[in-house]
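One chain comes next, on its own, written out as structure tokens in the form predicted on its own.
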Amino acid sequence: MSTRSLTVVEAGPSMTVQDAGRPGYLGEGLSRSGAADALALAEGAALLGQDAGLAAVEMAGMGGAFRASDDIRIALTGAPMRADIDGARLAWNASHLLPAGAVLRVGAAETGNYGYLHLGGGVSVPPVLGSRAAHLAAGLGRALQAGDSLPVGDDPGGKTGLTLEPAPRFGGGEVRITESMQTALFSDDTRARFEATDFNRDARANRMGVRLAFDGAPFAARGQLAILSEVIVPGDIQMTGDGTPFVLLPECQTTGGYPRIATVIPPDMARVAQAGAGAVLRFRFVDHDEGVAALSRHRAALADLPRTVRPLLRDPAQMPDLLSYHLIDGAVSAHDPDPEGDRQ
């Protein structure tokens, strides 16, 4: 059993351990939770050559500082954040070696909202109900604090200095939606206006949901005051009493009575979660067949991620260990007519 650990030296305001979440407990009033950007988990796993189900550290808006007990392979994915090891700048969307005793520092998000720190072997805190994901609204786990020691799982080892091209999702854009339970309560004109409206992520957002800011009249449904509470899931777009849309995220409640105009398809959930300040979101209804086809392509792209990993081209000016590399293997004279030493 591994005895390696990562100590949290400094912690941002909302930093938690997250994995793919715990499905199967909706009937008991517990939503799935898990990473707000599930794609980032898969990208980190590809960079480290390990299972995407392993837990990572999710950093909401701001990172922190971490010290390794032993040499630990790490990867950084999700919302780009400034990062360094003992002052040496690190590339994002890449894997690195965090030496024993060294301090990794991760700053604020430069774009997007959720950054991820992956460890070779994963964060190995004890699982609860089959998952290591914190679910703060349900009281499972808690936000990480300075002084916490995170156990690190066994790592069979592998290369570092690898990178990949992340799927674009930090600047807003089109979000595909399907009809939900109460879509028919919204008039055709209201639905068309919803698709034509530019939305921005409101400052009032967390792992439970994102409030969407917009200009124009509220979005009202017929008979919305008579709707009974029923099951809701991440991706549902609820309209509050004042006609403002909320997109529910992994830590949302499990029932609700607000009318839902639509549901975001799973491949586009990361685009909503990662939309930063000023990023514009536009919603487009798709039918069942188009949604299923998009999900199939998304799953195929996740499976193909390990094949997209490539060596990271490092800047020599940012390599404190440059002199440890074998840069020259022998030498020859430009004036030697027989450089291979074949003269008799």
The other form holds:
Amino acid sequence: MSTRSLTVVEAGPSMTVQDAGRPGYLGEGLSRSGAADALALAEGAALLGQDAGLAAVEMAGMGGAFRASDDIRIALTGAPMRADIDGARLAWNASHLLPAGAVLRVGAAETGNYGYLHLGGGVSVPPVLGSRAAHLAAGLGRALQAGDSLPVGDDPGGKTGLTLEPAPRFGGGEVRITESMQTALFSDDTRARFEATDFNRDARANRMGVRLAFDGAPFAARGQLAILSEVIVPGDIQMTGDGTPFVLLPECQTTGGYPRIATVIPPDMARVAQAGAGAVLRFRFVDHDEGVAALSRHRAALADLPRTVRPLLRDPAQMPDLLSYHLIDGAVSAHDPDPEGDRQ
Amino acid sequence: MGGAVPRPDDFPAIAPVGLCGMAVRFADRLSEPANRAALAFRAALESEGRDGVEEVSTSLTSAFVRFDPLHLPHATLETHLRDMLAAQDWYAAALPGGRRHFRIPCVLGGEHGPQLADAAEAAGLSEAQARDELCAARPRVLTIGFAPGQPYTGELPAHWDIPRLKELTPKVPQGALVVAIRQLIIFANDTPTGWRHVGQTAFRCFRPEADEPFALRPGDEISLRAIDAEELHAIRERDDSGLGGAEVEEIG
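Rather than the form predicted on its own that you just supplied, could I have the structure of the form predicted in complex with the partner chain?
Okay, now the whole complex, with that chain kicking things off.
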């Protein structure tokens, strides 16, 4: 059993432990939770060469400061945030070594909403109902606080100083949607206007859902107030009583009586969750075949992520202490730092 | 139970729920046969264990299937669901087995149920009559949803068909008993609500640390035993099971 740990020295207002979530409890009223940006989880796993099911720290809007008990490998993904180790700036979308005792600082999101700190071996807090994901709305887990010590799982080791090209998703754009239970309750005109409208993420957004601000008349369904409560899934776009759309995220309720105009397809969920202030989202209905084709491409891209990882090229402009680097030694850094590995 | 209610027009119906979900709807308003149909249909889907089906659940009158469309094409699943619907009269299905009755201590009215008088008036009753009727009722868990383990129970007599409030109450506590539209709910968590807060229990619908984290299942029945605020306090002091002093009996 590993005794390595990561201490939270300072905590942003909304940092939680997240993994792929807890599917299978919809019938018990528990939504799956899990990372708001599941793609970022997969990217972190690829950078560290480990399983995408391991848990990471999700940082909403703002990071924190962390100190490691031992040398641990880390990776940073999702919404880019300013990060440094003891003052030395770190590349985002990359893996690094966090030496024992050093302090990693992660600042505010520069674009997007959710940044992720991945640890070699994962965050190994005890799982509840098969997952380590906090679900604040359900009372599972809690926001991380200064002084918390997170156990780190065993890490078989591997390279750091790797990067990958993140799939673009932080600046809004087109979001593909398919029919949901109450789509037919919205007139053709209303659906067309919904597709033609520019939406912004409203400040009233959290892991349960994103309220969308827009200019124009409310979006009303027929018989809006008399709809029997039905199942809700993440990605559903519900129209609240005042005709404002909410896109539901992983911590949403499991049933609801507001009509849903459509459901976001899974590959485009990260784009919704990560749309920052000012980003414009537009929705486009796709048919089932187009949605399935997009899902198939998305799964293939996820499976291919480890093959897209490449060494981080250091930008000399960002190396104020360039002269202190042992450039010749650097030429052998491709060797496995583990001496056992070198002998093989 | 469950006299012959005519099958609603245009039901059962199959509806898409995004790319990876499909719902089988048995009615567009609550009825006892439609609720039984949904529960039985879900149970049948669950026991089948079909490849590509990832999860099944129910809401009040619908069964839901979450599936992987890359392994189970939409059209194949829809055809299969239609075949299942044609194979039997789901509205005549029996209730699930292994049902239980939970008799749950509850403070009704006063500061622990501040909207009891208001609810009674909406139902055309005195507060004392409302209290008596709520204690005499034995509603069934129709579905679990919205929040973990949270039961929607019903149905109360027709005069309890009182609407939700237009103005939300910002925060009603965990364990609260609330009423609207002939249904009673015990809240799993503190929550804002448009339902009227008529009582308070020490019952915890969701106890993640327990062997059975979700206390109630659809088909279970509940009834209320009136207690005073002092007894509620005493129950809270001694109860670490989450049952909140409830007595549980098997009812088959």
